[in-house]
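A lone chain, given as structure tokens: the form predicted on its own.
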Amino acid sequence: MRAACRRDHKLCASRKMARTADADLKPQLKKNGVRCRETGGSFRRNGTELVWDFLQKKGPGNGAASRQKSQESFEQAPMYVAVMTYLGFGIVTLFGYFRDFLRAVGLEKCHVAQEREEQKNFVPLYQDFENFYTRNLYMRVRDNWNRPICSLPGPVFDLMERVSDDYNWTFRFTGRTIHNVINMGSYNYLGFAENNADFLTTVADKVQQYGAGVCSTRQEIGNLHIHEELEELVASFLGVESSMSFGMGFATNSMNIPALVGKGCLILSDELNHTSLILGARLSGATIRVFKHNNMHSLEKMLKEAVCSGQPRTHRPWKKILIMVEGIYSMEGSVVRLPDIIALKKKYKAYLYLDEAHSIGAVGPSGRGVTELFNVNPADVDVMMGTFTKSFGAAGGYIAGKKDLVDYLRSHSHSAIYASAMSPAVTEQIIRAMKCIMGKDGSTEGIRRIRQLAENTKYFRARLKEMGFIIYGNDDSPVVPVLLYMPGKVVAFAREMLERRIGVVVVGFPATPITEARARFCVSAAHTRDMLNQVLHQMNEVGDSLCLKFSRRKRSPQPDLYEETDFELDS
């Protein structure tokens, strides 16, 4: 009897502890009405900012318990901003219908592409071009995209001036060049997109030796020694058994995923994954299910259902379950919760595909990406993908992992079998940049750039927050989205910044949710403190003039910019 009572007492105590733990895991809503984004982590209050603190156990092989703290900000705008955003789109839409009516009755000239008379009964070949959104909304603001650059796209660039006489349906060049525009849009994270003759000597030598192109696939006669050297270097850099390079970063995802999964397989994809991952998943023929962004509760729920229920109708077990995530999400600036995902994939015997296009070279003490940032074992990631188009200032991508995986892809990947091999000059540029990062060139320039990027990122993000802008993403992410919300302000912001010789990238619906249009800044190690201060100064003025400072966080009482000694990293 006493033993039974003791057992009941222990059971009650354990259930109470479990309920307490479950309660701690649930995100808490703020009392001021700001909606919390559910990410499966715990949130704490900091003014009106939503901050996600994820505590990660470190230790790739020994299970050593240590903790790392990081913050992700997803502050919600005031309600009136959302109302005005919807109202703005509504007004623009009404005017669009009115203009369509004027075109139909012949009162306004129709600039839309027309089919030939003999094809008037055909289904329009350019139907996408004729849609309402493109015709009435995008064409009015098209001058903010596809701007012609006429110099090296480094920390500053030169821009060819163009004007339109028919509301952006056509452009003409004025012959004038806008010089020294600060580049805040390129993915030149470590500044390797450069034309320094001393740095590019080996690239020029490889052009002299091999020429500009290979004109063949790797499996035929396009496999050069420097291709194999690059793959060995990538494997060494990432700490994995083997790697394989491809000539195009987009195709690295879209053409390799179909080689890994197919019919009868299940793909669990983060809702904010890049288009290349989505296309590869669709081409594979596998079943695709989407989980909420960085939400471990949503992912685990889908994993449980997949393991318990199996395939629809037949309930047979899935052949494979593949989790697809990115290291840094290019529109949100958020960082993957890699340790939690690895724990789930081990628990449910799934595979993990990690796209490090924006994170490789950009985060981690030595630039080795999110695996180094969280100090996890690279062997725990089944498929490591990355691109050379960003941190390395080149082109192409790679797949890395176990040797069996890479050998399989060499004979089954469409990109490996049918695509032309990477250009020798591009290959040498990647080798040069990677050796610089690893210190194999005998210098400390690589590690200096990595630390400079981290310093610039923290400085730029902190200053924007103090000014009152709403920014998204992780404190370590060099991708900095600044929320603009309203369609008219998005266009006005881009044009006003260009007038002040600052080049920015603005993104709106349908690339983002309709209420979350934004400007996306990409910080580079090549940006000097003076450049960043100039951008911040101009943004402060533009933010005041266009009323873009929507944050309800407490602003810093000191408006002056930080001194050079601030945000120095520990040696």
Second form
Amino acid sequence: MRAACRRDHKLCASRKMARTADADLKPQLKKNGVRCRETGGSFRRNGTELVWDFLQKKGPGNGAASRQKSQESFEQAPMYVAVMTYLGFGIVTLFGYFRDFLRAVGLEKCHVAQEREEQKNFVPLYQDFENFYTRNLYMRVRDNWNRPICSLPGPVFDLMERVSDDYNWTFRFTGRTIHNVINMGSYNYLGFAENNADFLTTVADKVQQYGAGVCSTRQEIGNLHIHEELEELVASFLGVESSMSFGMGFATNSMNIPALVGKGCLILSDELNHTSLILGARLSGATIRVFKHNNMHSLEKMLKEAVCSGQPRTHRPWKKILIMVEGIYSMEGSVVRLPDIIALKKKYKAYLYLDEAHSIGAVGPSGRGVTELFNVNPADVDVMMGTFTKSFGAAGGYIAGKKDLVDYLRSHSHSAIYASAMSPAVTEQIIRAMKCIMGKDGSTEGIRRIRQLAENTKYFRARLKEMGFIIYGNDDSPVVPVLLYMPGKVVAFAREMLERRIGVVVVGFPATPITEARARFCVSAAHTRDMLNQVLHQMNEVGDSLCLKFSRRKRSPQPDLYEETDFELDS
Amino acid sequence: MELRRSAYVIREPGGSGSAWDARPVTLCHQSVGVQGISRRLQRVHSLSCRMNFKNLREYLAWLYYQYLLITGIYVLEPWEKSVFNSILFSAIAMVIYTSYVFVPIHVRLALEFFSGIFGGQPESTMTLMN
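Form predicted in complex with its partner chain, following the form predicted on its own:
Let us now look at the entire complex, which starts with that chain.
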């Protein structure tokens, strides 16, 4: 990199900051760690785990007394678990080939779409191999997904019982309902998925006033006063100048990133970003580079290289560098290292796009997301994006930031021009939920729910760790992935938990790496201690019955305060 | 599987001691080796002790269940399970048969071969000295 700079002397002369950045980096690298001066976060290898400790300011106070240590851990399972996982997948794949052979020969009826006899010599329409996994593994076990529910998806819900006569190719309903299944899968963090008529009177009034749908886009005649009210409220909630709301959370990302960046810009996106961010980045036409998950060293290396070398062939400077991260990553439960990223962004003059889909309303002492969790000035984050689907019990998304940015988006966003505006009922639900969280409706219900969620999260995570399960992610995140690894155990776990009236979401291969299948629990403020104990008790039994307790952690009665020891950096 | 239950039972947290002190002492991490295998067997044994099997039949059923889960056979249809089990069983039976029939003979021949080398030498030096 230095050599490249010397070659292109003219270009690098203006990039003084790259050289000073190098000099700054040296003392940090000597100690072989990623350390952020502001928060003192550091890596440490603790046996089989990689643990990231950082200091967070908890609470509105700012003294040393309110600092607490928070941990993020990604423990590795013993080697035999990986071997067994591959073995399981291998055997099922062999049987998949065998069944495909039987179908090809004609000994077995083929249930998937096939071409007609007359078209056999044409270019194949249905690519058989791509559907191999779906046909041969997913179909066998798909009774664990897409289960139809027939009540409100609150902390408990009712499921319709269904059985299959031909090994999950078709289902039929028996007519019975499974009542009061504890819901550990909904993103109902603050419990706003409720249908209590008292709470929803304002929503009913607005439907009377504005109607059910808008039937137009924001730029045409779909801009209602209630939308502007919502946007002002969101801006004051987040502590920024202005915000804009959109009808769909996924579309907020995929339609607005193309409006912000284009060709000649660079996007540095985290490894585990959500599909909406990836889609938006690809649609924009910018160059995309991926850095390792939550790894500041990898990000810094890429930033340095981008600033030094510029665009690929012409070596012109990039028009914009946008760092895209999420507040809480929903598959891992890990929290972004916001102070480190902001320090890097300021050093290298890049922009930050923060997707707070899961963290808004769910973390932070008053529910304002990761900026509050790390006590960071919201003005430091250039584009704050979030969704109303998870913590607010509604639908849609928002983008917030400086007034110039939001005004630009109002006229240039694809969603504003072409997508239908948010319906008034949904808007009012968000307004009421947000007022409840902020305390503007005159009650303490909002803050009670946030505290309840924090308490539930801490309790649930601590108990699961104590039992011996491998849990990923930050101690504060309400998303709890429990690692199951083997495909047989994933399926058996989902079925056993349903028999015990607990509904869980299990995730397998395409959405996660092949060796890390998991069950993802989403703790909610609406769960009572009783429900959590019930879930934990059943998990204990299922964990014993299926041998799921892989953790090799040494458990001490009290968490120790670790000094910075020597450790390895993954780069 | 008799291990499944269909009733919805709420347990009080204080009452069930087993829910709270869930695990025996965790063993420290070491590299995988012979020690790893014996520790795993120890852990399986301790797990099954904790699970209160009423009789041997239930224990064997649980072991079969673990075998189904680990090999991934659990997701297959019953006839596929039978096919895999019969192939595996016949492979193991052949291994056992071969080892039973041929291993003693080979071991005896090997011992004779090596004893021929070591046993022969001292004799020749003794005769020379005599």
